[in-house]
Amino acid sequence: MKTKFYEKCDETELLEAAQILKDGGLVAIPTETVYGLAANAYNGDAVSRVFEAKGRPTDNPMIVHISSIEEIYPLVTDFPEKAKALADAFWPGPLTMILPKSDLVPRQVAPKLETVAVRMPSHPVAKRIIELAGVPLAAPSANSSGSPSPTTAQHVLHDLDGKINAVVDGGECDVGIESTVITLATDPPRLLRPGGITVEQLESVLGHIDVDPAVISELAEGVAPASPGMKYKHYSPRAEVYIVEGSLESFRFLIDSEAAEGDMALCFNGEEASVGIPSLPFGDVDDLEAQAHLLFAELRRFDDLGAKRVFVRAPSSEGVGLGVYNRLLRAAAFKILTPPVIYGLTGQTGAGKSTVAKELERKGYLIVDGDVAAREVVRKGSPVLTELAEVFGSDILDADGELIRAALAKKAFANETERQKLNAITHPAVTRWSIDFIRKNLTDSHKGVVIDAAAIFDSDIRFYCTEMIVVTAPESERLERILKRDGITHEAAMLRIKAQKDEQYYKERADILVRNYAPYNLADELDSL
């Protein structure tokens, strides 16, 4: 069939679209949430054709759309006061209510259910088409079943061109995710699908409501879905989708340790450059409405880009974010990755960070020793050592090709420019070694990871650390420890102390401050870890 495309949205076009619906045809219409594939809700055969066009499972119920409150009464056997209060507060708008259905509702609309889902869209084009058709419209999202819902007419054509009678182009959808669904057939009312109307908004009208476990987990085996979006894998591009919980630092670690060719990321605005693989943003980290608006369009773009896997920064599950998180769970088929908590551990010389590292190891953390990493990357014959010799001269190597550390230090620390050359060669290698070490050695028995590195604030490894632990001690205490530990002169020890940045520098960059000196008890200082 040839799919007609209406883009003027004038009265003539809308009358023609309405006539197609009255005649039993299928028309994709814009709503404020997503585009819906509409059919006459009273025509069971037309509703069946919606399932066929989308490839939709036949036990997945549909939402019936109305244009005025009067149109709900023939559809339901009861329109209770709580439902009327919700309608007064949120209709027209992105809220669907589930109520006991009347005999006028065909079985195809709500298979195996004694209820019907109803909503009144606020999009003026949708409202006018329903008015002109003179019948309520059953309309799931106008996409191929399982793929991201369409938020533009072009998305609809991509999926359904040639399978439906017409598409009405009403512009880009405002909300971007499907409506909130709440059932009034239970006491208390129960949220079945989160969306643009939040739990908090619903409770401001109804008081306490329950949240169905299927909002954030898989529907129990054998349970019929009471609402669209509860049972099946939905909203997914062709690529495999993985939700990554945790901080940006955790996200970077997961990608740098797991990503392969063809992998891409969905992250928040401003994070693209730091992620390390091709990335698309979907709003600011705290702009939940923008995330909802952009989510499906960006998921579709990954297909255009040929992504094989997509790693997604998990959004907040508060407010509208719960709707975004719910859609991502379905898109990912509940594949959730939780990278390890990674702490950076540092402090001035003599503060006792090695002592702290041992205590944290005893508490169950995997320790990554930065000194060991630095030695490993410059082993004889390593690419790093070869590059160092090219930049700083072959005289930094002995006759056996081993690194002469004193010779390198003399050249590399001659000035800031030379030091930066050294860091540009060694830091990426140390970071790579550390990531590989964590991958090979981290087990489920570990509480997390601690990277023990004196110069961590100058290293790329800091970008993987969720929090920084700084160990402090008074200068006199540090001096005494250095003298005892290294057997050097007082003058030499003071030169080491003065060569480092002052204590304030470290404290300003600390998330956790550990006081490793009397009268403080180290176990108490580390109690929260």
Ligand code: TXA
Second form
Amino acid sequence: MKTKFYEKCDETELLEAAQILKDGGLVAIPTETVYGLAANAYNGDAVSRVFEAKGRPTDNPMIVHISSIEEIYPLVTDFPEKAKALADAFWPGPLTMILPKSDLVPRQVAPKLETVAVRMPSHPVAKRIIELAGVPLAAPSANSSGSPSPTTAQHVLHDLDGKINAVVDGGECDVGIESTVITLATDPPRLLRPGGITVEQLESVLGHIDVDPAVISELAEGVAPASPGMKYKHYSPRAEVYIVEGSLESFRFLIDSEAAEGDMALCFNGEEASVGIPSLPFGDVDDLEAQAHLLFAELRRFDDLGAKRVFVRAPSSEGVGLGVYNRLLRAAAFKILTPPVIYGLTGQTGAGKSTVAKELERKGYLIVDGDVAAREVVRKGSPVLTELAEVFGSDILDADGELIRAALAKKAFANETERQKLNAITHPAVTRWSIDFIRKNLTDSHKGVVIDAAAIFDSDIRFYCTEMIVVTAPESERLERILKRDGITHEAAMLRIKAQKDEQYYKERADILVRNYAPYNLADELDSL
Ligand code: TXA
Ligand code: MG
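Now show me the form predicted in complex with the ligand; what you just gave was the form predicted alone.
Below is the entire complex, every chain and molecule, led by the chain shown above.
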């Protein structure tokens, strides 16, 4: 079949599209949520052809779309006050109500069910086509069953070209995820699918509503879903999708420890450059509407780009975000990864960083010792040591090929340029070593990870730390501890203290300040960890 493409959306075109529907044909139409594949809702055979074109399981019922409130009465046996109140508040718009079905609704629309789903879309083109067709339109999303819902006419053609009579191009869909579905067949009413109308908006009209557990968790084996659509894996690109909980830093850690060829990321605006693998952004981190608007289009783009796996930054599940999160959970077939919490631990010399590290180890954290990492990467024969010898001269090595630390320090700390050269070689290796160390040593019984490193604010490892712990103590106290610990002169100890950044520098960069001096008690200071 040749699929007609209407792009002007003028009255002549919409009349033609309406005529196809009257004649029992299938037309994909734009709505404010996603494109729908429409058929005359009163024509059971036409409705059957929708299931065929989509490859949709025939037990998954359809939404009937109306253009004015009068059209609902023949479809339902009861239009209760609560439903009227919702219609007043949110129709036309992205809300679908499940109500008791009348005998006029062909069985194909809602096989084996006593109910029918009804919605009045707000998209002017959808509204006009329904008016011109003169009948309500049964329409599921206009995608092949299982793939992400279409938010442009091109998405529809990609899936259904040659299988349907026509597509009406009304531009990009505004909301981007399918309508909110609520059933009024239960008391209290129950949310079956989150969407553009939020739980808060519904409750502002209805008072308390239930949220079906299947909205955010996997249906248990053998449990019948409240809405048949809940049981199918949905919205999936071909790539395997994983949701990654936690911060951007945790996300980076996970990517760097897991990523392989063909992996891509779905992240928030501005994060693309820093996630370490090719990525697509889907809106600002707190712009939930933008995330909904972009989600399906981006999921489809991963397929165009040939992604094998997609790691997704978990969005907020507040408001419209609940709809986005719900779609992502299904796209990911409920695969959620939770990277470990990683803290950075630092402080001025003598503040008691090591004491705090020991205490945190005792509390159940895996400790990554920055000094060990720095030593390990310059082991005899290591690539880092070879590179250092090339850059700073082979006289930094002894006859056995071991690093002479003092020789390297003398050259590398001669000036800022040399110091930067040193860091450019050693820091990435230290970071890599630390990530590998965590991967090999972290167990389920660990509370999280603490990276103990004096120069953490200069190191790339900071990009993996969700929070920074800074240990502090007054200068007099630190001086006393250094003298006691290292047995050096007062002058040498003061030189060491003055060589470091001042306390202000550390405090500005701290998320958690640990006061390691009297009268404070260390256990109390670390209580939140
Ligand atoms: O925004 C939307 O709702 C889009 C546009 C085209 O309007 N349509 C849409 O349709 O998303 P569809 O078929 O992809 O999703 C309809 C959902 C399915 O999960 C289905 O199981 C559920 O609504 N549903 C339909 N009738 C139902 C009923 N009588 N009882 C329970 N769930 C029902
Ligand atoms: Mg669908």
